[in-house]
Structures are given as C-alpha cells and as structure tokens.
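In structure tokens, one chain follows: the form predicted on its own.
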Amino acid sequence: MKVENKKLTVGSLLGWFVLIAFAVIQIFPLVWLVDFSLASNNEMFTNGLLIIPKVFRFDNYVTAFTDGHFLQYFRNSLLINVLAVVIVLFISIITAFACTRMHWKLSGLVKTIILLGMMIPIHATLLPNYMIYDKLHLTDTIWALLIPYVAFSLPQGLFLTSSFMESIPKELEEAALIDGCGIYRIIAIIITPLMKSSMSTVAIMTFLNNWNEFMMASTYLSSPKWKTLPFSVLEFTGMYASNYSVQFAVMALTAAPMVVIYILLNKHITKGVAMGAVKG
C-alpha cells in the first residue's frame, strides 16, 4: 500500500508540473505583451525576453487610446462581432432544428455540406470573395466582413447546436403540437430556453474567433468608416520607423476584452463544448 501511495504522489506531482509548465507557456505571450507595452522604444532593443523598464510608460496606453482611433475602431469591432454572433445563433438554431427534427430527404446532406465548412481556412477565400464583393460593390462596407464572419462561424455553431438539440426529448415538442403550438413558437418557447449552455458557447467562440481577425479586414476595407480594432496598430506604423511601444499598448488593449470574456465565461465554454460532444 505504501508503494502505491508513493507512485500516486509522484504521478500527481508530475501531472501538476506538466500543467503548470503548460500554463506558463500559454500565459507568457500575454505577460511579454504587457511588459513591452510599458517600456520605451529604446529599451525594446536590449537583450532578454523580458524588460524591466526604468520608468513604466503608462502614457503609451494614453497615446494608443487617443491617437489610434481606438473608440471608433472598437465600436466597429463590437458592432460587427455582435451582429455576427446574433446571426450565427439564429441560423444555427433554425438549421439544427430543420436537420434534426424535420424529416426531409436532403437534411443529412445539407448538414454535412455546412459542416464541411469547418475544413476550409477562412483566408483561403480572400481572392474569390474580393472579386465577388468588388462586382457587387460590397467592398469597404460592413457586409464585406459580416458575411465571411458568419459563413465561417456557422459550421461550428451548427455542430454544437445540433449535437445538443438531439438530446432534447421529442415528447416536449409533440406535447406542444397537441396544444396548438407552431414550429416557430416551439423553437422560441421550448427549444431555445433548453439550449442556453450551447448557445452561450457558440456566442463566445464566434466572438473570440472574429475579434482579432485582420487579414480579411485589411483586404476588404480601405476607408476608416468600418475599420476594426486591429487597424489601430497601423496608426503608429511609419514608412521608416514605428512607435513599437505604443503598438504593443494597442495590442494589449485589443486583447483585453477577449481575456476578460474568457476568464468570466470559461466555465460556459467548457460546459457547452463538453455537453455538445458527449450528447452528439
């Protein structure tokens, strides 16, 4: 018995060491980002992974906030991402209901085709999308970002919502039909409240996946009207020199909402993914 306890202790210590090492590796980029954002430009070219600034330059954040069009770009990012989340949730729920509850010949094929979108990298469609948007005069509009954000978030949303919906007893819907409820009322009153955990997971993951997207935004947008938050970094990039410390401050400000959301809603993400995977 003593030998078994010793093995268990060594194993648990090894497990804790691996988890702590993995956590440090994951957190280090964020620490490095904040560290460099509080230094001066001259201190960045010193040796070492981290810098101990002689003076903590909090004015870098003030400059990033005032001169980087932060509020305007933040508003655009928030608007586009919130709209994308709402549209993805709406389409995911009604599509999942159509594919899992309604009986029609092409339900499985349609679901498979949509889920295949998870295998396509979002940036692989840059050129064809740009050509289509250019002909439809959609470049430099909110739709240029909203359409691909929704399209590439929908497969993941459908996967999670349909997996969870399959676990809901059909007897609830049959009883509602007997009472005179229509399809849309069943979805709104019965199905949707039961899918809160799955919906919260889809909403959070859609928001986080699209928040820092820059390649499509830089390709489709040219005027400041609909530019998103990552564009603030370019405000401090010059032809011959860049204000690197302020750029790090901009990146820290851009990452802050995602970090806060993930910390506060981490349990919902884990719970929703686990329930969708097990029940699917």
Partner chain sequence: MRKAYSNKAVIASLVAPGLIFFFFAILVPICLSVYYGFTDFSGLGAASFIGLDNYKFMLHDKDFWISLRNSGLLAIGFVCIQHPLAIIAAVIIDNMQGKAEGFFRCVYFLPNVISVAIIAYLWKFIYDPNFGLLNNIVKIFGGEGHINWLGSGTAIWSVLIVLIWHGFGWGMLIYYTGIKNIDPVLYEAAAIDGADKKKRFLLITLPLMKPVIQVNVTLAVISALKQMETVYLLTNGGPGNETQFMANHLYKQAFSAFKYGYGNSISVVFVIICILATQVLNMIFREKEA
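No experiment lies behind these values; they were computed from the predicted model shown. Here the rigid core means the biggest group of C-alpha atoms that line up within 1.5 Å when the two forms are laid on top of each other. Residue numbers count along the first chain shown, from 1. First, how it differs from the form predicted in complex with the partner chain.
Residue 53 is among the residues whose C-alpha shifts by 2 Å or more between these two forms once the rigid core is aligned. Once the rigid core is overlaid between these two forms, residue 229 does not reach a Cα shift of 2 Å, moving by less than that. A movement of the C-alpha atom of residue 39 reaching 2 angstroms or beyond is seen between these two forms when the two forms are aligned on their rigid core.
Could I see the form predicted in complex with the partner chain next, after the form predicted on its own?
Next comes a single chain, given without company.
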C-alpha cells in the first residue's frame, strides 16, 4: 500500500508538471503581450523575456482606444453579432420545427440541403459573394456581413436544435393544438422555452465563430462605417508601423472584451462548446 502511495505522488507530480508546462505555453504569449503593451517603445529591445517598465505607459492604451476607433468598431461588432445570433436562433427553431414535427414529403431533403452548408468552406464563397454584393450595392452595408454570418452558422444551429427538439415529447403541443392553438403560437409559447439549453449552445457557437471573423469583413467592407473590432488591429499596424508598444496595446485592448466575457461566463462557454462540438 505504501509503495502504491509513493508511486501515486510521483505520478501526480509529473502530471502537475505537464499541466503547468502546457499552461505556461498557452498563456505566456498573452502575458508577454500585456507586459510589452505597458512599456515604452525604446524598452522593447531587451534580452530578457519580460520587461519591467520604468513607467507604466497607460497612454499606449489611450492612443489605442482613440486612434483604433475602438468604441465604434466594438459597437459594430456587438450589433452585428447579436443580430446574427438572434436571426440564427429564430430560423434554426422554425426550420427545425418544420423538419422534425410537421408532416410533409420533403422535410428530410430540406434539412439535408441546409446541413450541406457545414461541408462548404466559407472562403470558397469570398470571390463570388464579393461580386454579388457589389452588383446589388450591398458592400459596405451591414447586410454584407449579416447574410454570410447567418448562412454559415445556420447548419450547425439547425443540427443542434433539431436533434434537441426530437427529444421533446409531443404531448404538450398536441394538447395545445386541441385547445385551438396555432402552429406559430406553439413554437413561440411551448417549444422555445423548452429549448433553452440548446439555444444557449447555438448562441455561444455562433457568437464565437463570427466575433473573430474578419476575412469576409475585410473583403466586403471598405469604409469604417460597419467595420468590426479586428480592424482596430489591422488598421493600426499601418498607422503606427514603427511604434510597436502602441501596437501591443491595441491588440491587448481589442482582445479584452472577449476575454472578460469568457472569464465571466467561462463555465457556460466551455459547456456550450463541448456540447456543440461533440454533437456537431
């Protein structure tokens, strides 16, 4: 028994060592980022790994905040993403209801068609979509982002909601139908409240995927009107090409909202991602 115990401690020590090593590798670049963002530009050329700045240069952040259009781009990101999440949830639920509950011949086919979207690489649509939006004068509008964001989040949304909906017993809605309740009201009043857990999974996955997207944004947008948060970083590197510490600051600043949200909702997000990924 004693031997077994000793083995366990050696094993678990090794385990701790491995976990901490991984943690350092994952987190140190971010620590480095924040550290350098607080230094002055001259202090960056050091031989050490981290700098202890003589003066904490919080003014780097002030520059980043104002010249990076932080507030405007943050507002755009938030608005576009919240709208995308709401639309994806709404369409996923009504489509899932039609495909799992209603009786019609093509229900399977329609579901398969939309789920096909999961296999299509987003970036294969960049060229033709640019052309289409250009012809329809949709470039530089919110639609140029909303339409593809919703379309590419929909397959996963539909997949998750319909597999969850199948597990909801039909008795409740059948009783409501007998009482004269219409289909739309059944979806709104009976089904939707029961779907909360899968809805939060869909919302988290949609939000995470689209919040960080910039390829479509940089293709379809050219004026700052609807640009999203990643552009604070992209535009800054040109503007402050030689002032590295300010660039570090703008990166830390634009990362901050998501990091804060993640730390606050950590449990929900990891649960949502795990559910979404295992099922999807």
